[in-house]
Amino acid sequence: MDEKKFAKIEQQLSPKTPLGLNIVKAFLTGGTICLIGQFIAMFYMTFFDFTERTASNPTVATMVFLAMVLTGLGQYKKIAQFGGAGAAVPITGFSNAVVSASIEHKSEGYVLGVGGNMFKLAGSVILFGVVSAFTVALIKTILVKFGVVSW
């Protein structure tokens, strides 16, 4: 059998994928997620007197805590299965994702299996972040040097 007629047979068998869902799902949960964070910093700014400014870092903190908690306890995993790309919200996703790699080799012992592999599935994105945000930084400090901008 051939590449074109195997194709052909496997989109006639493979189920077909529920987008417009698939879509509604990703909002809700990540909307949902958003709207926790949105609550937790309110709550900073209420109870704890930060200004919208000063409560992102707590706010940051604590979304990271939960996550981790959830992922810990399984739960993350079924939230993600639920809202497919809506559980990947920046932070929450993240948290995620370096539990996950640290709970899968926790066999291996602390340091050679958490520590060592905590960062696997995270470090591309933590090192684009930090070029990324060295990039902008380099990239506004000759702007405002040569005087095409005033920050």
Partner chain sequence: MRKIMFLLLISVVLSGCARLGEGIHIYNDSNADSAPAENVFKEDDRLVSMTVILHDQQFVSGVTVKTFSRFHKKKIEKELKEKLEKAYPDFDVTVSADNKIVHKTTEIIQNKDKAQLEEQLEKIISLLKEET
Contents of the next structure:
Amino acid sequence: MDEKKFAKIEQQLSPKTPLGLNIVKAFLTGGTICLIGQFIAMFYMTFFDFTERTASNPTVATMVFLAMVLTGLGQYKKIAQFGGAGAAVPITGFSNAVVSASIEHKSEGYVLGVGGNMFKLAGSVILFGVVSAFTVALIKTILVKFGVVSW
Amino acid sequence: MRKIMFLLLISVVLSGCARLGEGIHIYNDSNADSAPAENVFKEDDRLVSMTVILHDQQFVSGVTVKTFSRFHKKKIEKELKEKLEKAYPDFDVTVSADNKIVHKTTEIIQNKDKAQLEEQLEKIISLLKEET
Amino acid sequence: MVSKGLLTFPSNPSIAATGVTAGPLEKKSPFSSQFDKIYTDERMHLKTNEQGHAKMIEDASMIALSKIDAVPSKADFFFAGDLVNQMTPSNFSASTLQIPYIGMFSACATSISSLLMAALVTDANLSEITLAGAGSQHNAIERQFRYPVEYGSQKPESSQWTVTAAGIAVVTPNRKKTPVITKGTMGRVIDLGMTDPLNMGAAMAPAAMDTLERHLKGHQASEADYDLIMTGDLGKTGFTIFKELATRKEIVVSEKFQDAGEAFYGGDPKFFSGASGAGCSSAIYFSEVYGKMMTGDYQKVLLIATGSLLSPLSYQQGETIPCIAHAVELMMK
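Same protein, different state: after the form predicted on its own, show the form predicted together with the partner chain.
After this comes the whole thing, all chains and molecules, with the earlier chain placed first.
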């Protein structure tokens, strides 16, 4: 049996990923998370002296906190299994990555375990987030300089 | 857990409902004319509502924009400000599409007691200046 | 041509007793009533997952030994393994048991590879009591191979759930009324270019097929001779592919063909394609299959445990997944 022939059999018999369904689920899950975030932002705007712009910081912190609690209670992985990218892309997914790694490595102590491994998964998000932000800003700066767009 | 979350959400939703509705709402206790502001509002079809406070030398306004114009909030604010400054050259014009400002100005209009108007306006302006 | 890697054990070493321990989640298994001990805590009330893992292997060994009224100091050899780096849980349990020990690693096929080693030393008349087996603990293994346990990543249908279980068999020279080890086949590493660590069943199926074919040809046997041919942890996906491969080799696939991974959780979709891990095959083989041989439901069985020999490093470097399968033939004489 050669590899190509086997790959064909494997392709036929392995369960297909329900792409359409997954996209719908991701949309609903991500949307729900963002809706909750919107409510929290409104809460901060209504009851505290935050404007739409300044409310984003406490809102993000609250969402991170909620995801942290859900991760600790073992619920976030269930949401993620249902929602896929919908649960991974919002800030709550970032929180989940950090917290789950911390829980996992707590057994090796706080410095080498939690400290050293906290950003094991989230580290690349931070790195590539910064890199892509820099790139986008660079492109925009150049475009503004040449007068193609304005800020 | 779920019940508490639900109650919290409901209370947040209900508390955010004190709106004046579409159109322009003006509170004017200065000697300037309100008509130019109304014209500015009518000319701009991206706007849904506008609340305007004219007091002393202050012109403070909160606007809500149509859903898809939300992406251009900054630009709309800038354009409105330019127009209004032309219409009210003697006034210190503040225009914002921020929900908080809309909410605050609405409160001022709805509130019969205008005693602390000066302070409230200053508060709004200071909120907008806050960074981050 | 007789293929290499064939083993026959003329003295017919016996599996005198078995011990199977499992975690709390494994209560959901339809075979849970056959497990000797089910813990109420996933860490066995210890501080770390790894300590719990070692405890589970140790307890399974003690249970198995107690069934033949033996103590660890009476045992000659201890062959065991798991999936954690450097097999530390097995090492720690061997440290507690103080039985001369060699750690075995054939990934999830360790249950059978250690059984074969035990049969070899017993058949060579070197041992009175040898312990052989394997275990796995869900949290420890997930951490070893995949993401942190609480990390939310969407698992596909083909992925498998690492079981928390350990199975240990006590191998002794031939005893009456116990299943005996008659033949075995050591697997070759088969790699057909599969790279998806979340579809290991598919990667392992050709290895199982290769070993089955070599065992049948080498020992001049036919699939019809057996009451049960059970693969290790191919899962629903891998087992479907395995059956397809067998059919293409003109092997009659009947009800006798079963898979421990697929059967472990009774097909519960919560566990996706089924169970996996070194504890999966050992727990089923040494409880359900062993029990049914003792009651006479099965006379002759062929157990083919499969293992995928990958590491997180190797698949992140883009390597394919090499797989192995070891077979052992048990008879009730």
